[in-house]
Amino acid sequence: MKNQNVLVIGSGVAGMEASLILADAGMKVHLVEKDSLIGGQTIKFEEVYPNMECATCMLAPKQQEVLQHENITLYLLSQVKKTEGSAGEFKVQIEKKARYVSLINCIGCGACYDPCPVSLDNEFEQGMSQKKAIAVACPGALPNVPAIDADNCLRLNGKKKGCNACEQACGFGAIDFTEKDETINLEVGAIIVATGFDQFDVSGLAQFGYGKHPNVYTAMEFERLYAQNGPTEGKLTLREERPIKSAGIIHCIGRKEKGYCSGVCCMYSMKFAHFIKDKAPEAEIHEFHTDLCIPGKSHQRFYEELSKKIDFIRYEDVEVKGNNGNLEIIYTHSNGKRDSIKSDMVILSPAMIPSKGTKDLAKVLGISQDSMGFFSTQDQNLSPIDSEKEGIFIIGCAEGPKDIPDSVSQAEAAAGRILSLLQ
């Protein structure tokens, strides 16, 4: 009989959906997540298009189900380091980093944060806020239990061996400096890869002024700026705390360099315009695009309503210049005419790219990547979730750029294929 345990790599929207379907069907799911919390990139969003649903309200019930399901074993701060075997009988080795905080004893009170003497840039908040060496990524993170950054903890990195500030502050005995990294060996019948995406690094494109002009933001920075649990608690202002009177949103950043359209950037760029109009109704907004990708009936309605309030400008070339905090977007029309618009804020919408570690994981799993760096599948039309190795399935943005509904559809498809394969 084939092993009916399943390994799911990545706990974003797609990974959670696949895990819950399989677990509800009675299969034992081993869910591996490299971060200290679950939810993937979507938990960084305040709302999701086109109906502007609250992202946290949508995801929190799924997250709680994953955390509480008796058929799901969750491995946080973990990565798959070795696999061998074939469909129905894979052997997997996982390396799990120590958290140094008990998931059982911690109640998430946060009393351990302030006493910690180490402050760091919070990568979850795109460096727009600080965190301590013991911290949760953001308010509302699930599980709501901090982790200690061993590289920066003064006690764990040996710079101050006697430091136990967090341990003294905890009244529940949740801090455990004796915890060690673990190596876990599993046997599973099938593997789902749901490792999500990252965003193209815009810092190398000097023409957009990112890093030079303080009010040029990336898409993910703006997501966190607007979020109620973000670094400004949803207060939408410029870095020097001036109100926003105008904004330019530039699509297709990195499309030329990467050689593909991500397919979702137009919609999330329009979502940003909606956000700004929500907080600053009088603001003048321009959306700069090369093409517009607006699939689906609900997306089209969203675009039509928004186009009554903002200007869409098609460009051939664009650059951002600044002087004393004032920004100017200089662009070339399709007819070759040059023009410019002054703007308080510029938001860059970068291409979606494979998540960090994709190349290494492909080698571990013995599967290939496509020309864009995402995991390859057998056939984009007829086998869009099947890797070239039987029993390993690729879903969500691990397979290529896509939105939430398409990611969920692939999760459901992979779960169905596995149930058929193993049962």
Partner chain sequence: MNKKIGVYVCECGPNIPERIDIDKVIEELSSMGEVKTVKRYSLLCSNDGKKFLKEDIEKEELTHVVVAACSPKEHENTFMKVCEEAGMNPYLFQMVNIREQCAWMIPDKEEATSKAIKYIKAGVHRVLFHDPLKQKELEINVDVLVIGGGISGIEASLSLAGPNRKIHLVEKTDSLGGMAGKLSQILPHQGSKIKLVKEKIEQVENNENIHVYTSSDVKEVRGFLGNFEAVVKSNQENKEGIEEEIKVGAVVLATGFEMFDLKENPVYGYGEIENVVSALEFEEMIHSEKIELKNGKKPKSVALVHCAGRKEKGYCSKVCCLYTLKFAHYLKDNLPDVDVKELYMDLCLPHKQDQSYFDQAKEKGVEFIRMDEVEKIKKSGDKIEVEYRNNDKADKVSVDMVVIAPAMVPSQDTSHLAELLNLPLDKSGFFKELHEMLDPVATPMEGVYITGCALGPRNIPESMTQSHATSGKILSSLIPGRKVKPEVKVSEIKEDLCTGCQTCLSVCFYGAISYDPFKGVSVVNEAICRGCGSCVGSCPSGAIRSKHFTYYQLYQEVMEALR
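Alternative state: the form predicted together with the partner chain, after the form predicted alone:
FYI, this one's just the chain on its own, none of its partners or other molecules.
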């Protein structure tokens, strides 16, 4: 493999780490991200287990490094559409959507948001807040440059031809309605796939009342609710702005349906209990779990500490019912007893599933998916990051559910494999 170019798809912790190591080694990295910002899922978290470290503090320097590294070319709002060739000489085609805001001219002052007449659900905030058609995903998003949502912008979708409210507000001439989608062709020696995961859709499981009862939250919604840069600026309240007096956290949602354990939900569910105790110390919290999968060397201690403060219940089955605006969790304990408790809030911890575009990307790359839908790897050869195709590596949650350290290890390992081949 002589080609010193590497394509990295996805800019979560895994994609960023792989890019940085390769770039430091002098390789030319092409980092493709489908969103308008980098960082993946982890930048949605306020703190991460097991040390409750502040995620922004830990990730922002990495993100800055990615943005500033001279060997990394970043393609935002982009997807890989075509590949051909083999290890050492892949030909890749990238489709890059127009942002309509110049990454060079915009300084991130935010003057253009308010004047925009269009309000939309903010997907990054799990729809818990609104954003304008021109916006950044959240305060602190990197790069700190908004993007225009072309489908909803009145000018770009043709509903109000002359709208230029944002252009008028911008003091830097950063808005450019003439920007066009682009097709970019590259030749690379290796490809790293780091497209991460999505959350299992819980609305299909009626027994948990998600969507029906407003105070039933998914894990990701709760992460944003707790986040300082989230829709409530970190204030923990119920949807009707009542303080939280009690909460039930239910593990393993979708484990049965999906047929695997996601390995990290136990820990983040306990992290949630810790979060609530932090902001509402009086709140009564119940963790409903099946097996406790807490394999890290410091994880059990975290559990032992927490179990002094909150109630752990091993369940056989569980459901959530509404009861005059309150919630009731009805469950069968593992000892067979049926019981129920009242709760102001319920948090569902759903399985982690392959990210949305996995199927299409697998086709584009000419590699297969395993029975669970993640990209297949050669586990049978004890090579958990090698895809079936030489020169294509799968890392992070694109390979299967895992936590941040394991994602980062795989990222560094992919870099190691590539650099080792080039020695």
